[in-house]
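To begin, one chain is listed below as structure tokens, in the form predicted on its own.
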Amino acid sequence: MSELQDLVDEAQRQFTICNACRYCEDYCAVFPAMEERRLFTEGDLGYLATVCHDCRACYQACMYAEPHEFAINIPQLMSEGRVLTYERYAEPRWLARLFERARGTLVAAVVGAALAVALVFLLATSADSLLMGNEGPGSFYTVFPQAAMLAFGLLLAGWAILVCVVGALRFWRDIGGPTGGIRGPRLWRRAIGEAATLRWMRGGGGECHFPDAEEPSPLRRYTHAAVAAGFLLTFGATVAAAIEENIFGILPPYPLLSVPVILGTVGGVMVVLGCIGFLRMRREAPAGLAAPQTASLGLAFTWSLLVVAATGLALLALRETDLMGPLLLVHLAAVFAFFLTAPYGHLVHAVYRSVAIARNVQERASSEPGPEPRSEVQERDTALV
């Protein structure tokens, strides 16, 4: 029997007990969706596990958790379900196994990206450009050619997007999503709002029990928000820089008070602070409530993103010194490694969770009572008026 089928069988056992108890049905979106099902498939497990925000409030409230003989542990079950879901929908299949060796994958990606960057540098430029201070417009391109930078970035980003989109479409189909997707602006607003505000990370209303099982706090939600907002700001900085260069003909590096630099600086600082917060919380979090692969994936992603942000800020601060060349190569290697691992690491969590939330919003909307049918008397009275 496969590992996934074993987990589905265990989910069937635990979910059946939860459906009989229903103590936690108001805690989050997971339990009402669970109550709509009596038999659970692989798609159902992936759906519920991804809707789960790992707030762990249900575990703290559960009267059937260990040492009870039922040994209910929904957070760990959901954590294992998420990892197997990511692996199941990743393509190609031989690369999907990278989810099982997250740290080794990260090291391999960094080494591969560093070698690629070094090879392009050695073939296209000279050692003098690496160790000398470069100032003025276009100085970055004297260290690393613009064409190679764009080719690497677009190729890796395109590959990451393609793998994530294909996986998300397969996931949507397996969790019962209709062919036409989610329809209606109201449902889209609800789905985007719940995903952006991490509504279900508040558990039963007392915030998240991570990392402290006894004292719930909003720290994890705020840290998520900082990293997400910082990531979007740095993406905005990249877009602004592209506009500056391709529309206005202004080459980087840009002044400190320019839009790309301001967005990149604020976003980079937010990402660094958020990643440090994540690392601290993961160190303090109790064991036994998450799959080992989840912790490994989370650490690999956090360190990868932290290195990208930190090297970017260092490059900004030292861009007019002799360290600009080496820092640029290190930053590019970190960026390329990040994109290499993106479809096979913790970043896909955001993709699948957004899909699962959209499906959950759609499912809840279909079960909401509509307006009561008008009686014949009401119809006749309206006609008379």
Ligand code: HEM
The other form holds:
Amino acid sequence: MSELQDLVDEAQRQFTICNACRYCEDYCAVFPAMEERRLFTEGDLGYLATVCHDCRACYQACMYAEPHEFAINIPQLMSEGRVLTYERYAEPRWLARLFERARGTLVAAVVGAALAVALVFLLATSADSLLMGNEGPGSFYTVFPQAAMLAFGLLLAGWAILVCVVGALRFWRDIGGPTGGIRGPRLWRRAIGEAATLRWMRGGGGECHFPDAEEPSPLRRYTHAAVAAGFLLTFGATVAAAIEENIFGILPPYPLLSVPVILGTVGGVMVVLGCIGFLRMRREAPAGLAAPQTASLGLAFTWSLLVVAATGLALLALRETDLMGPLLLVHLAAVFAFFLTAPYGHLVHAVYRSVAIARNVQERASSEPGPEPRSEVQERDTALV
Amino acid sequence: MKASGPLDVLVVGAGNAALSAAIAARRRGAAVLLIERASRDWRGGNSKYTRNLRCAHDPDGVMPGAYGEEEFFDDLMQVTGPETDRDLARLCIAGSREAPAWMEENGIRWQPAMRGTLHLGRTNRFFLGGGKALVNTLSATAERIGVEILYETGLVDLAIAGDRCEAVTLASGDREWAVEPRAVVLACGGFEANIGWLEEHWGAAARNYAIRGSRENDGLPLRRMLEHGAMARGNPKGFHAIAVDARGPKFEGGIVTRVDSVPFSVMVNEEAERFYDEGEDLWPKRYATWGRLIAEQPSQRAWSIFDRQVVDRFMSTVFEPFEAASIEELAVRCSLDPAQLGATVAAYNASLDGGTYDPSRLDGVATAGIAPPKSNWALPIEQPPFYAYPLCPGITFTYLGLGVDADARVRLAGEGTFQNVFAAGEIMAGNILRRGYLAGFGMTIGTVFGRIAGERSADV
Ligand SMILES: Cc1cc2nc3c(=O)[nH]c(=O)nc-3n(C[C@H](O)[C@H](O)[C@H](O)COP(=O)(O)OP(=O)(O)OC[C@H]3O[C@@H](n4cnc5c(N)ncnc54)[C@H](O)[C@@H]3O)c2cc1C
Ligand code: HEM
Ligand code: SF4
Ligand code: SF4
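Switch over from the form predicted on its own to the form predicted together with the ligand, please.
Once more the chain from above appears, this time first in line as the rest of the complex follows.
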């Protein structure tokens, strides 16, 4: 764990300088939370790192950034903190190590595809059906037996959810969250609002310095909104499909003007566009402000999301044709790969960030109407040179 | 260098005053070249270490309370005394009223003055992100509206004929060339980073000072102008200094090396002896006294000694204090004589006669029968662990500047002004501030006179 200890030491060094400076305190919730602490633990680092939304305003504003000998680089430090946090809560370790970084996703994609193919060969009512087009309700299942699809999907999703929930609970405890969780609808609303609007990506109102360090813009927030909302819509499409199928007994594929198809299409397009946007931003952004691992984490996640969404849309567009079978296979492989890697990849940012935001909202509320100044001098002398 | 067309205004420096001047001149239609001796990474002079400016204002969205021009003026008179140029002071204060709106137009954002119950104060506006963010924003605005900026390019001399500047010699690396702007704005700071110049007044002691701001501010253009017959204003020897951690960098330590432990401690010099009343007045009023006091001690060093009782009472610092279980051990860590430090602390502890300690006011908890006394907040130093900060003087700025008129034109030592040489910011602050300091006033002077200099120079 010495990599972790080194990072905690470096965090202590940088945060001590920030705490003596405090110029960035209105950019985001990270600095006020930092000011509440003097000695920083691993939990504190994970907490601050996941509250940080990587807007990079504090790096641009820092007169102690390199070439200054103090070499302050909070966004970089925070991204290192996030990488280690994500790794730390990913269980079981051996599986997590297998999937770590981009290589793991390739492995997962291959595994996902192999699984899909194997399933088809094992369970398909007939291998010929693979090449059949859409022949009305239930035709997807001639390619892929319904029970197998459902069981397999539920298994993977359930596994992903289990790993994430266990990780989230441990993380909540490690960052000092009270056992009762956060209380009251007001705090819940606030936490959900801050997470959903990416409030801390706004750089205190000056917007995000990613990808263009000199020209801050809301582009990244909007792109994220497209991806995250699109993702939720496609998720909604799945739920709607399950309801139609299991409650109303209507089998897919569904008509163009049905809830699952509309949600899936709109969501899918948003995800595709957003992911392309993210990939382009990554190319433009300057290096040196993020842990090296974040590139592969982010890329793997964005690509796998993009492939899931794109193949889903393609399936929808070409479902009347002979390509339906192979496409369905590819799409399912992508979905499997996505869920297989979910607890070990960048998707967990949504989990740990949400937990940290909730903790932060709760921490701010408990020190309201404002943190007690640590010293009498402190309050008055902020105006001294 | 781009040899782009005729040059109207040359602005020297890239701090707040220079950028304000360049933007104002450009907005008035001038072709503006701004030169900064530092690299792009180090641009922004002392301005990049600031965090606020002082403005007269009525209550508004950012500032909850009013701060009138009269009150501002009185505050200024109190610190700097009657020798100041009152007309320029009033002009500056009047200009401060318009400054925030102008800065906002150029992209500056503010910190809200209230967060919870924590006040930032009634008089000063804080830049969101501090001075480097301000420099970034103003530089981006200047470039966007067409100001040309050359980094790593310094002014080395001016060709002066009578009351006119005919040409300016610039240097970058070992290349030198001349430009012939219609007007020049000097906004290149004081001379606090020029150790040789400080030595002229303070001898070898000056080598032990830390310079809190930019290493570029050596006052070369200031000296050249004085040689060319400009009027000197302000105090030639004076500097503003505070106590900073002696372990900090020689230059560019900025705000974080400051140490605020003085009123909670006893201060000793190299001989492990006390030398001044640590509890004379509230800290904000004595903040800038201690730089000078330490500068007068042998080796320009002092140590602030305190114990566990007060360790959390002041703004946290960038370096951890030395820590030890006994005063003698602490002395060893500070390279002080253990016996002497022990004796000094013992004498101090023995002189205390109690009272109700209250750090928020002059509590009268004092020593009796020792010299110098500690007049307030005199708690015994008895609870281990014991702590010490090693301190040295940290120079913020110097008080010598060029005389200017209400148009920011540089005055001649005799009668009259230069036709086309202007000055803004620290380099002319001595007209208004001859000693003392009002927090936030440096940036006010830079913004107000930067704008004036920019506009007038564009009209030349
Ligand atoms: C740590 C610290 C904190 C401070 N905090 C505050 C505060 O909160 N509020 C406040 O009002 N004041 C503050 N001050 C004072 C404030 O910094 C100055 O009053 C103000 O920055 C002066 O601005 P300026 O533009 O005149 O000079 P500077 O910002 O110092 O700019 C001078 C510029 O000239 C350049 N230069 C120098 N020589 C040459 C040359 N020969 N050729 C070309 N370029 C040259 C330098 O590189 C620099 O860019 C602080 C000072 C320090 C040191
Ligand atoms: C629940 C709250 C969420 C928060 C607070 C949040 C926050 C963030 C932040 C701050 C970033 C940029 C820094 C980083 O890479 O970590 C980011 C990136 C990203 N997020 Fe989210 N996110 C959330 C949910 C989601 C969801 C549900 C999705 C979609 C499945 C998603 C998809 C992405 C993608 C694709 C990236 C870009 C990855 C990259 O290129 O590095 N996020 N998110
Ligand atoms: S990042 Fe730099 S400017 Fe911001 S608080 Fe930390 S030290 Fe200060
Ligand atoms: S959210 Fe932005 S300002 Fe805050 S710590 Fe992260 S990068 Fe810095």
